[in-house]
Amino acid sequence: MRHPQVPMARPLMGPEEAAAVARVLASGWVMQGPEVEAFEADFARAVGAPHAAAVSSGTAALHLALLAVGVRPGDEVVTVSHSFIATANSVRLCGATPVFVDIEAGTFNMDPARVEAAITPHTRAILCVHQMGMPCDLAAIGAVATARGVALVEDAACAAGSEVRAGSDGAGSDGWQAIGRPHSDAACFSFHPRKLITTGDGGMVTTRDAAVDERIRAWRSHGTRDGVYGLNYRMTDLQAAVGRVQLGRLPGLVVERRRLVEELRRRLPTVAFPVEPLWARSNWQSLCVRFSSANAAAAARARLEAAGVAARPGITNAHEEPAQRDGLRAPLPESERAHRECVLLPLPSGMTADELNRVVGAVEG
C-alpha cells in the first residue's frame, strides 16, 4: 500500500482555532478591528518589541516597512539574492534597486564582510534576511549600517520564534532575545501557511520607532502620508483570532523543530547541515541539507520524490530570475551553489516517527 505523501509542510490547526473564528463570526466584526488590535498586542510582547502592526501578507510587511525608513524611487537597498522573491520584489516596490551581495556557505545568509563595499551614496537601507529562520548576524550588519547611516531591515518572514543571545547585538545583557525585538529599525514577519504559525495570510512589523508604526498603519489602511498613498494591506479580525491561537503554540513548535532536526542531524552524517552559530536558535523553518555536487542534490531529490517525500531545491536566486536579472551585484558563487547543491527536506509539525524514517531512508537511498 502506497503511504501518503510526506508535506513539506503541514499547518497545525485544531479546535481552538475554530472556536477563535466562530467568536469572531458571532460578533458581526470581521475586518481589521479589536482581534487585530489584540493579536499585535500579543506578538508585540511576545517577541518583546514597543510596537506591532499587522498587515496582509510577509510581502505587504516589507514593502511598507521599507517605505517608512524612507526608500524611494532611484535609492538603492543592499540585500541577498538568496531569498525568497519577495525579499528583492519589495525593494522594487518602493522604486528602488536592489543591490545583491553574496551569502555564508554555512549559515546561508548575508555574508557581513561584503556588505561594506556593496554601500554606495544611493544606499537607503540594508535588508538581511533570517533564511529559512536561522539569525543572521545583526550585530556585524547593524554595525555597518549604524557606521554608514542607513536604515536597517530584517526580513524575518520566517524566523517567529528564532533567537539571538542578548548581547550578540550590543544589548550588553545575558540571556536570549527573541527576532522581532528591536535590533533594527524594523522586523517583517509572514503567517504563510509555509510558515510555524499562520494566519492564512498575513505578515507584521515590529518596530523600536514610533514614527515607522504610525507610518504603516497609515499607509496599510489607503492613508496618505509623507507624499506616499495608502494601501489596502490590512488583515482581518478572523485572521488575527487564528493568529492568536497560533501564537499560542509557537513556543511548542519550536521545541518540536528542533528535536526533529537534531535527529535527523545524527541520523543523516553524509550531508550537511547549516551551521547555527552559537549566539542564535533557529526555529528550523525550513531544513536545507548540502550535499557534494548538484547531481548528487537532484539524486537525492528524485529518491525522496520516488518515497512519496516532498522536497524542494535549494532557495532560489533572484538575480537568476528575469524580472531581477538587472539587480546590482558582485559575483554570488556562495548563492549559486547553495541552490544547484542543497535540498529543502520536509518538517512537517506533527511529523510521525514513519515519516521521519521516509526522509531518512530516501535521503540515504
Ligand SMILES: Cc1ncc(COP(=O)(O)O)c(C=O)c1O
Second form
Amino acid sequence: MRHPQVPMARPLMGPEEAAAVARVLASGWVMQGPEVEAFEADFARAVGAPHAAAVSSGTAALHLALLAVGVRPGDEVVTVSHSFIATANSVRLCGATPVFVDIEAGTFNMDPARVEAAITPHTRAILCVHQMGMPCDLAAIGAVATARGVALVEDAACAAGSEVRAGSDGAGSDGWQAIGRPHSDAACFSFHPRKLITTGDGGMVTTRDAAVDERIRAWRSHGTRDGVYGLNYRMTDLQAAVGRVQLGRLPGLVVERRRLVEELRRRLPTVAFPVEPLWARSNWQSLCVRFSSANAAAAARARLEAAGVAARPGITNAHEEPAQRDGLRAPLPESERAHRECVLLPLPSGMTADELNRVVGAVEG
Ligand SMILES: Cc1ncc(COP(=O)(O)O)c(C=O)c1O
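Now show the form predicted in complex with the ligand, given that the preceding structure was the form predicted alone.
Zooming out: every chain and molecule, the one shown earlier first.
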C-alpha cells in the first residue's frame, strides 16, 4: 500500500475556527471591523507591542512598514538575498533598491559583521529577516542602525512565537521576549498557511511608534498620506476571527515543534541542523538541514520524494531570480551554498510517529 504524502505543513484548524467564522457571518459584517480590531489587540498583548495593525498579507506588511519608516524611490535598503522573494520585492515596491549582504552559515540569517560596509549615504533602512523563524541578531544589527541613523524593519513573516533574550527592560523574569515586541522600528508577520498560525492569507505590523502605526492604518485602507497613495491592504473580519483562535493555539504549536526538532536532531546525526544562538528560541516554522555537498542534498531530496515525503531545496536567493538580479551586492557565497546544500524537511502540525519515521528513513538512506 502506498503511504499518503507527508506534507510540508498542515495548518491546525478545528471546530473553534469554524464557529468563529460562523459568528462573523451571522453578524452581517465581514470586512475589516470589530474582529480585526480585537485580533490586533490580542496580537499586541501576546507579543508585548504598543501597536499592531492587521493587513492582507506579510508582503503588504513589509511594503507598508518600509514606506512608514520613510523608504522612497532612490533609497537603498540593506537586506539579505537569502529569503523568500517577497523580502526583496517589498523594497522594490517602494521604488528603492535592495543591497544584499551575505548570511551566517549556521543561522541562515543576516551576518551583522557585513551590514556596516553595505551602508551608503543612500541607505534609508535595514530590513533583517528571522529566516524560517530563527531570530536574527537584533542587538548587533540594531546597534549599526542606530549608529548610522537608519531605520530597522524586521521581516518576521516566519517568526510568530519565536523569542529573544534581551536586556533587563521589564521582560519576564526569565528575560525572554517575543519577536514583535519592539526591538526595531517595525516587525512584519505573515499568516500564510505555511506559517505556524494562519488566516488563509494575512499579515500584521507591530511597532512602538504611534506615527508608523497611524500611517499604516491610513495606507491600508485608501488613505493618502505623506505623498503616498492609499491601497486596499485590509484584512477581513472573517480572517481576523480565525486569527484570534489560531493565536490561542500558538504556544502549544511552538512546544510541539521544539519537541519534533529535538527528536529529529537526535535521530539524524549525519546532517547539520541550524544553530540556535544562546539568546534565541526559534519557533521552528521551517526546518532546514545541511548536507555535506550539493550532490548529497539532491540525492536526499530524491530519496524523500520516492518515499512520498514532501521536501524542498534550501531557501532561494533573490539575486539568483530574474526579477531581482540587478540588486546591489557583494559576493554572497554563504547564501549560494545554503540554497544548494540544504533541504527543507516537512514539519506538519500533529506530525505522527509514522510520518517522522519516514522522514528519518529517507534522509538517512
Ligand atoms: C521571509 C518571508 N517574508 C515575506 C513573506 C511574505 O508573506 P506573505 O506570503 O504573507 O505575503 C514570506 C512568506 O510567505 C516569507 O517567508
